[in-house]
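Presented as structure tokens, the chain that follows is alone, the form predicted alone.
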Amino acid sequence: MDIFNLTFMSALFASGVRQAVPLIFGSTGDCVSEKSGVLGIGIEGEMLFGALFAYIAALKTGSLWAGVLCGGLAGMVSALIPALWAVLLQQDQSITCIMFNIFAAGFTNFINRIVFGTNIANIPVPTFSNIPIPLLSKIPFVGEVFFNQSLLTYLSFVSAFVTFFVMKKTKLGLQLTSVGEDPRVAQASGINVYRFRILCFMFCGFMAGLAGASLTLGSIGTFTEGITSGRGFICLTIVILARWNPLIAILASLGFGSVEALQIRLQVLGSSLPYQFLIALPYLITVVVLAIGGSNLRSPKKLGVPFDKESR
């Protein structure tokens, strides 16, 4: 089985930015989200919700941008559930998120059975087709891996750029920063905290539901139970590997992704390696990256500390 050749390869990292998509708008969404002092582990849970309304919104309109749009508005919707727990009920925001994952799969299922009648919902919509970007698409190699995507990957990079410029260059980055860093000092200096956390939740959730849209339309064309497959936790250790930077972020989710794509290609050419040790793969390198990199930590100061203005 010859893996090393041009051909192969270029197909394989193709596939590596389309598989990252998700993580790119997932970690992009958590690194402010954690920049601002509340932790994002309710990530999976919208994107489940954004991969099934991003779906049923594409189905009954017939338009792709329609669906990712309610994608996104559904992500940032269900993140008020645990915003409003863990910023104004000062909950532990650890648990209120696992929580919140937990009733996110249990109601995306039930609404999946409602809708449908089915555990999978098996009428297929049109997914985004490539579209290569003039000369850039006609370099070698690099051409096909980055410039021949569709306009959803296109638009996961620029919000990754996007947010790093806002993080870093403006005075609402210097005041998500404060938030997190030293909360009662942003107070102090004006800043409302309780809701600029619940709006960084907010957004979080955005960019969550649409890295769930864009496994629903971006890929298979269809909702099914589950979707997610744990991409929500690995956007997690994506922002710790990243430091919080969104642009690192974006190396480390083709990284995750192109993991992604191998095991999905070594299953197809009928590798020895048993299967289930290939699906596993793209988890054992989160684990493995985590145990490696996530030592040395300078994270945000109050990151998952429950702010209370009326404390001393």
The other form holds:
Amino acid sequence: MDIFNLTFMSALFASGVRQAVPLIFGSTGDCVSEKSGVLGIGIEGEMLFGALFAYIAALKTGSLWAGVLCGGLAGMVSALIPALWAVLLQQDQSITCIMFNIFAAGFTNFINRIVFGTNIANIPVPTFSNIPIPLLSKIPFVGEVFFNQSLLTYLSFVSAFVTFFVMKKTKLGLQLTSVGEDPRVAQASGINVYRFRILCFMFCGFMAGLAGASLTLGSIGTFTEGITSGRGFICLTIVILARWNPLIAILASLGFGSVEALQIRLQVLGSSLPYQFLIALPYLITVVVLAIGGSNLRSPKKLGVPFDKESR
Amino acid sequence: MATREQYLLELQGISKSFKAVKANDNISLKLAKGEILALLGENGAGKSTLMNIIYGIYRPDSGKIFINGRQVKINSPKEAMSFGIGMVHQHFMLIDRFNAIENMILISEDTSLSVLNRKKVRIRLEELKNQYNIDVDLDCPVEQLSISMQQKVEILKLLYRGADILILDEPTAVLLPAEAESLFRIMRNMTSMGKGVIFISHKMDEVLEISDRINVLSLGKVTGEMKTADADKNTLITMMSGEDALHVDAFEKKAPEEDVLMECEGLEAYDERHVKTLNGVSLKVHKGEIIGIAGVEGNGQEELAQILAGTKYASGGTIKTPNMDLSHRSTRRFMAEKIGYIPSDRNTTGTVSDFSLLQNWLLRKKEVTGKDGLLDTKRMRAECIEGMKIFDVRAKDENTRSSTLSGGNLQKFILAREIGNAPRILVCSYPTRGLDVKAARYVHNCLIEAKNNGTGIIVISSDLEELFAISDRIAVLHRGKVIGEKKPEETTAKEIVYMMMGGNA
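So that was the form predicted alone. Now I'd like the form predicted in complex with its partner chain, please.
After this comes the whole thing, all chains and molecules, with the earlier chain placed first.
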């Protein structure tokens, strides 16, 4: 088949990188919150909040960056809901987050319909345009795939790198690990565990918000109901595969992004496979990969366990 | 008489009550530079409360604290640390996944966003290691270090933060004899550098060996204060319990009978890290016999206990009772064969902490249903209350949550449950670990009584005194094998320790 030539491949992988951006943002945020012992299941809902409010803000102000910022803030503020329940009230983290996701799906639809009505398709906003990086973008193949992307894409990579640096090379990173491993010890070393975990929750929310913004403003240019379609959950898988390491999470995200890009292309090309199968492909791969790579974990010891200061 | 300035720490008339209970009643003590002060007392004597007051966790109701002659108020562990007070808790305050250096950085004064400077910390730690002769791997994650090494990391942590007064809370409870020796050397090095050490213990021999002075606490009061040179075991025991001297060995033991109750051959097992810890263990348990299993911790004891009690499958070998082959049979089958189990961990394996005592009672009972096939709560409740009464379990009632019981009471409860089943075999793993002298003696009496009634008992323990006192036979476990068996009256502790270290008998 001569359609699988170099041009096709570079276009495929460039698209894969774009598809990976929300996953990179989301998994970076979730790496941090899970390291602190907080399961970021609410990331799907936070992403939805981010996607919607980023779109609305971009539409109303005409500025894409205002949209991105708003998306991040919306994700962060919405993350406070499960954070307060899970950390302060010490409720089960999974259940509060799942409830929050259901709420987020309904609430964003509600806002969407109030603002834009139900009948017409939403007005598109311009998406981020590609800015080739001088010199680097001239490298054959690699340049086309990685260095001819939008600023938002570059930002996702930078955020993952910075997060990695902070986690591995600063005392803050040690503190983060200690809170997720043994909050009692962390507290004895002078950390306010509740505050620390809530801040991690909010950071994760902010990143999820950016992930949502990158969906609406990075590629699609509008908001549709349920736009995240499970990407938040894929982020959770990525974090496990990456063993809570944001850099490996980039690689895993690129893998998932490429599968997504491939399935879109196969649909367009008119593959003999039914399209439903193609749409299901990324999720199928998630399940398979998790079954293979999800064992032998050394997860944060107190992941998902609420901390109670008074208990022994 | 020394002046006040010469004392690192002085307490005057400290009292502390919790509701109606006076945990500390007018306690005074002094700690001089370069001195090891032993604080001796049973569980519940008020040692922990007192130390928590010094460490700023509790505030005293009355009394004064002086540090270097200056009166101070200590409101938090952080403040205690700033006064140079450091404490090694029984549960180490270390992050398992970090190595020693990272654990130091976590408690250092550096700001959160500072970039890690491992080198600086390493240099300082190497200095301290040399100065105090503490040999510990700085790069290995704490979870891969032995308990004794972890303890050394804890001590390094205090020295790193510049503590002058070191409180060690039951530091030897988790150590082997040889490891305890090395801890004592470190303690002496510390005192020779002018630090003061408070050593909390209820092990008489160690207190007599290491301390300079002894304060005895009983029921919240100081009941004795003396120089170690003037002290002897019997006076100390009297002071501790207000009772006459114990006769450690005075158990009336019936000789074991010939009948074999259980026979295992060539048992092999892997632990949860997939390391082979049992390598062909063969044992025979006779009627009315107590077999003591001695050995350095981590030589397969835990796996052996679990296999004998039926909570873990052996990867090789057989277990038989006269009735049947129990290899690869369920725990339920073991219970039906009347094999009782007293696990080493009372709170997580022995009981479900969040259950009431009655619920915990039901867990290991075979026939709990009445004629209608439903739980016969009435009968079980009566049985539970009866058992608690016989074994003197002090709890409000059978509905009390088991997590609220003290270690000694909970152990009595488990004994009541297991012995109440009239077991043919009883597997005990560290049955007196963490118990005070009185409670331990109670447990020993129960075991002896069960033995005299014909139960075959396996006692796994690291406490040689205990093994010598109650066993008919001591088997030594080394690297997953029984490398020798001795009768206690025909051997010495020295010989057993020698065997535990792998020496041939």
